[in-house]
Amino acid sequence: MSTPVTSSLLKGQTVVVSGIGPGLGSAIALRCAANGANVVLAARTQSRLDELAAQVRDLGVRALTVATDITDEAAAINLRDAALAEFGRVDTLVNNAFVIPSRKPFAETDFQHIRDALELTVFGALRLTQLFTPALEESKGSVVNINSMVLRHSQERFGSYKLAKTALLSMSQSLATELGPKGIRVNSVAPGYIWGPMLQSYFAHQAGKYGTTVEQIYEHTASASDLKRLPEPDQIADAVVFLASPMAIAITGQCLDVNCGEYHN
């Protein structure tokens, strides 16, 4: 992950990021911090949060860590209460939590896996949005939901993932309509392949399995995009920063695709 460039685009804001992980979640938190925001970090694993919080504080802003299972109502309420107790305001909620898709055709997909995906990806995001709505109304803030390029295709073995992410997009659009009169903007970011730790590990596994190289797999995958490369976590995170910032003050109900031109919306 590249070193963020410090600016003041989000200076004075408080951003809550759920689903902190080693890839995109961390990049979003660091990019928001680099643009001046105090950050609330939420995920199930406390040790991961503590490590990232130290990096956030090195950028000269404040960080609060709250171990949270967003599928649990009490834990979600605790996240909201802790954020407001620490900072007194919330300007942006970033719903980034997701579950790895089953990668099976619908004919072989366990219904419980689909239920679990909906509970985390859709209901978890809705739960947090409901809880933070009063604070976001006060700050005239925004919600950014992290979606996926799976919205743009119907490839085999992505059905359950597309089902959850399509529901998330529909929910985001309805929330934009419902929360707009309160001054709250709701937008989505749909990344393509993300050239981060998870994809790099997967490409390395595939290279070993098929006797090729990571570079060859990368080149083949990137060839489907207009820019012939894959977006990196920081580049996805920059789209989130933009939607959270005053530069996007008139944008709501939209989905910003960040896939280097692999799909055109």
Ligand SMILES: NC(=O)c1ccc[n+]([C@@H]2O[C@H](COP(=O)([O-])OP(=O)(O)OC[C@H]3O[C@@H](n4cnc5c(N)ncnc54)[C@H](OP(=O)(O)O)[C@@H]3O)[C@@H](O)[C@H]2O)c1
Contents of the next structure:
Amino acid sequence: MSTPVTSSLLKGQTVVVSGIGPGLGSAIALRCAANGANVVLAARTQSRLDELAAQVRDLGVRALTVATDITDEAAAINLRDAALAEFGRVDTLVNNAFVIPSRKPFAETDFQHIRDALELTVFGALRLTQLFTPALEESKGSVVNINSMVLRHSQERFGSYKLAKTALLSMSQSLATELGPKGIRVNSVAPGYIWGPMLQSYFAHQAGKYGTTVEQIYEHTASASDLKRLPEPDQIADAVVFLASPMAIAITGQCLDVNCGEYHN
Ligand SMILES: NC(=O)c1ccc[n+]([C@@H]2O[C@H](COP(=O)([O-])OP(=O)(O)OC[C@H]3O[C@@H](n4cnc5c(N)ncnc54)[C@H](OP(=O)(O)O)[C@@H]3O)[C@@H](O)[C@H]2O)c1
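Can I have the other form now, the form predicted in complex with the named molecule, not the form predicted on its own?
Okay, now the whole complex, with that chain kicking things off.
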């Protein structure tokens, strides 16, 4: 993953990224760092946070790691307290946490699975937004919620995922209205298929299973988009950087689709 230091667009900002995984979460943290922000890295796996923190520091900014399960109130409070103790301010909260959703049709989906998806995607993001609101009010900062192209289609077996992500979008819009008077902006980024580690290993698995190649599956998948390619993690992360930056100072309540034109919002 290439992460050149590109600008000082976020210089002086503290960005909290919740849900640091190998894919988009890492890319968001690195792109924010490359644009001058100090970053707070939160997820449940401390070893991944430590590894990424070293890469962030190599870019010349500060990183704080806080092992956090965002569905746990006490852990989320600890994240907020640790971030403020270390940096004294928070300018941007990025809600990215994700687990692979059940691909079962609704008829076969048990309710607990749907509750778990809502607990993470919706209540997890809301909990952090509530906790960081005073700090964001002070900094006149913003929240960026990572959504998905699933908003734009109703394909079979995406029901639970779509249910959670549409709820996240609705919540983001209402939060924009509620928090706007405090000077806090709330926006969403909706990626298409992300050409990152998860999709790459999935395509490799599919290629082995069906006796085809990763390149053929890529081409077939990308053929549905205007640009005939799939967005990469850094390209999605740059949309987050934009929304977090002063360049987006008049933008709130919006959802920016980053899908190479696969769907037109
Ligand atoms: N991958 C795609 O093709 C795709 C397409 C469209 C949209 N998106 C969206 O993009 C975002 C990132 O997806 P990604 O696949 O690139 O994932 P990622 O950023 O690589 O990983 C997300 C991380 O969230 C963390 N997480 C899960 N549950 C958590 C919890 N309870 N508390 C704290 N952290 C938690 C996990 O780390 P731990 O296990 O260490 O906690 C996981 O590694 C998601 O919001 C997803 O819906 C992805």
